[in-house]
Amino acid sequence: MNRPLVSSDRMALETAAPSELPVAIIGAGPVGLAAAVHLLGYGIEPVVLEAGTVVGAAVRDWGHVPMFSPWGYSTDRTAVALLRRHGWTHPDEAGYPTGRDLAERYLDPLAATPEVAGRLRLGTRVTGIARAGLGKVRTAGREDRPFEVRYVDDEGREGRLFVRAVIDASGTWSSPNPAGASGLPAVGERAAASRIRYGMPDVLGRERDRYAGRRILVLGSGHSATGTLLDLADLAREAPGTSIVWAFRNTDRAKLFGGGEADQLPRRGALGLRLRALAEAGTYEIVAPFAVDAIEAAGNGLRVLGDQDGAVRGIEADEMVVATGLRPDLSILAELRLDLDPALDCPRALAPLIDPNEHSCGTVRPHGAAELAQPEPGLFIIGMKAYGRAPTFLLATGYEQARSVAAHLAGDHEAARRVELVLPETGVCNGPGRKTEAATCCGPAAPAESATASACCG
């Protein structure tokens, strides 16, 4: 088969049939991967730009968290299919990857298939996307225009793409919620970077020097939280003069360590029970409810304002981790015709089944392109990104995901909207977490407030 027409020159358009033009894939991580192998099974040529230099770069990034599905939901088997062919062989399917695990066992194997390896460019950051020669207002043959995809590779040069399609698997890490409780950054946040993490830093691994020894306020009522919280206790144990204030928001107590026994998924349970007897014991210093509003410099540290009970309180830190969620970046989508939820920023069909008040990531079912749909005909966003701001992503979902919308952009709408995924009643949340306890997982708080970007859910 003819490789189809990858061209920046606006005139080999004129002549150009879209089946000549590729389908653009933003992002290099599990569900954007997989998307370029369901793609290429239809014979639809792909290109996947990925900002970061390797593949899968945000979940090396909390590559040291033990995932919550294992292995045999954290593949997609069209992918799976695809290695086999290569001589790859699956890990123990009923065995629990971390982050790292997912990107060095799966991921890199997977982007070194020639046929993988050859659609792939690296550090290659989309800054925007548009019909070509059209802005978001003219709807005459906009349907019959192709997509300019802008982008700067990692010399700083700028670029352009133009495809018949896009599909937005671009994520949610590298925009994380900021401190401020009213969702903008809290007054001095943006100054204080230097002194603030967000997500879930490695605390008994790469980060060890950042904490040891420290005060270190953690912000936040979720699993990535949680996780974080776990990580300190054991650093203070090890590290004279390790302190831990945990500030949140939440003023309901009873969910505060989710249903110990009764969680229908037991090691999210087990991870609350822990906190629990670790909150109990003194270990953390609890100030809640507490809204942050102001952050400013304190000597070689912090100092947190915000409101506790109607009245001014102040924090003092020498770090602070920010685990307050997620949310997607939809700056380079900013010309193009969306339909979004107004509350989760995600598909506004989605909404309904992903919605955080109602779900967690096992009661998500399974969905594809009719609820990812956009008025911007030929684009997609599917993944993490697609949930928006909740934090109920399950990675098999994402996969289904991509199945789906290749079969859509190929014609074959009865695969389209045929599910193919069944998941079991008891979900696929119950790994074995970190040493011998619960790793952090899916539910009201992850992953959108959990680094467990790839887990149960996300």
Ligand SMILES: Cc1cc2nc3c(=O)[nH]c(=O)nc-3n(C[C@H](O)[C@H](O)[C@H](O)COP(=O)(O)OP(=O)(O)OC[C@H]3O[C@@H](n4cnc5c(N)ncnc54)[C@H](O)[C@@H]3O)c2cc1C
Second form
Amino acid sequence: MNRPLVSSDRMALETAAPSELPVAIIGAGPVGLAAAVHLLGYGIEPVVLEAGTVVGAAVRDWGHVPMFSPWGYSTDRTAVALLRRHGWTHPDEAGYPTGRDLAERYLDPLAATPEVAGRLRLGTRVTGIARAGLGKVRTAGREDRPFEVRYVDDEGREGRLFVRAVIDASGTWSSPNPAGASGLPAVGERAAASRIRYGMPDVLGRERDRYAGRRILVLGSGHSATGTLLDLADLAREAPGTSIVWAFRNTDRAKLFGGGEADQLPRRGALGLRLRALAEAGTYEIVAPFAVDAIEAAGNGLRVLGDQDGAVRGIEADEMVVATGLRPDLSILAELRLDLDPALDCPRALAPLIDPNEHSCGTVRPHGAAELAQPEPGLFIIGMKAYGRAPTFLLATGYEQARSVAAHLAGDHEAARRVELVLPETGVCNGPGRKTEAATCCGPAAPAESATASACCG
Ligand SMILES: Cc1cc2nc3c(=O)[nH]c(=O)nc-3n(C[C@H](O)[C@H](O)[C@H](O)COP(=O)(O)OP(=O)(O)OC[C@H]3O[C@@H](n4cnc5c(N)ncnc54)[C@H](O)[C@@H]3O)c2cc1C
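Any chance you could show the form predicted together with the named molecule after that form predicted on its own?
Full complex below, order starting with the chain above.
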């Protein structure tokens, strides 16, 4: 098989047939690595470019967090088959990994197989992708040109690869939503950065000293906020003087704590039930619905100003944890032709299946290369990034996407279409999905009429 062509191979590029070029995978998270294994299964050469110095860099960042899906839902079948050929044993399928377990017990061994190790480039941050020699505007001959992938390595050196296709599996972990309710950073949010942590701080471990004995404002009401609130409740029991304010915008209290016992992932349901019990016991000072507008310094801490029921309210805190969701960083794709949903920033055909305004049950009609295709032939966005700004992404979805896209790139269109994933429901329903033929909310291949007539999870 051919090795990737680099900048000095410009002449070789001019003469190479596209099929001789590798496929670039952006990101060595669980889904990017699965895509590499699926491509190898078809005899296609992948090159995996990972910004971190280790695989699963994002997963390790939330390594302290217990996952809500068991091992059985957290590994890719084809990757598991490869690992088993090297003597690996699958962890107990019914057991629950943390993010760190997933990285150390699954991703590290996968990256160490000779098949994957030779295709990995760690410490390599992709900075932009284009059709080689063409800007975004030029149409003639576009699909015959390879992609040019630019990167910077961890010593600051710039480089490039020429590839036949690009699978962007770079996730959304490094682009958290800001605190500001408008979607822009709140006025003063950047200046207050030293007192704000985005995502899920390790409040019981590495970052304990930062939060023990402090007044902490947690903003948001999704899974990340839930995890942080539960950890902070434990911290407050152990560290005197710790107090927790919980502010969120959600006005639907019925869905605030998730599906509880109706959730088909019992761990996910249990988190919400525990949070509800703590909230009812008065563990948190709850300020809701609250829409953040501005953040200003107040003594050694912060004053967060926002709207509560039409009146301006200020919340004072020493520290703030912003858990308002994630969004994709589309800057590396700016020179390519994209067709994304205007609200969710995800591939357009996927939006009706995952739009949180209308659909929350967690099941997603099986989908693959057809739904993920972009106007730029050979470009696919998969994994967490494929969901854009929508929550409820599950690894099982990403692995199925990886399998289908690899099959498509190999020309195995029957296998690319054959998507058969059934996902566990959250037990929370918003009602009918968007009224399009693609918007079959629950289970495979439900007819459009039943999707529009039935509630979200039926
Ligand atoms: C706290 C938390 C808990 C979760 N729990 C579960 C669960 O229990 N079950 C479940 O199914 N799902 C869970 N998820 C959702 C999802 O499955 C994970 O986020 C998963 O890690 C997504 O995998 P991914 O490969 O798409 O992206 P990521 O794991 O985010 O990997 C993306 C990789 O791309 C790299 N990268 C980013 N930008 C670049 C660039 N420009 N160039 C090169 N590399 C780049 C990153 O460093 C990273 O290694 C959870 C998510 C979070 C945040």
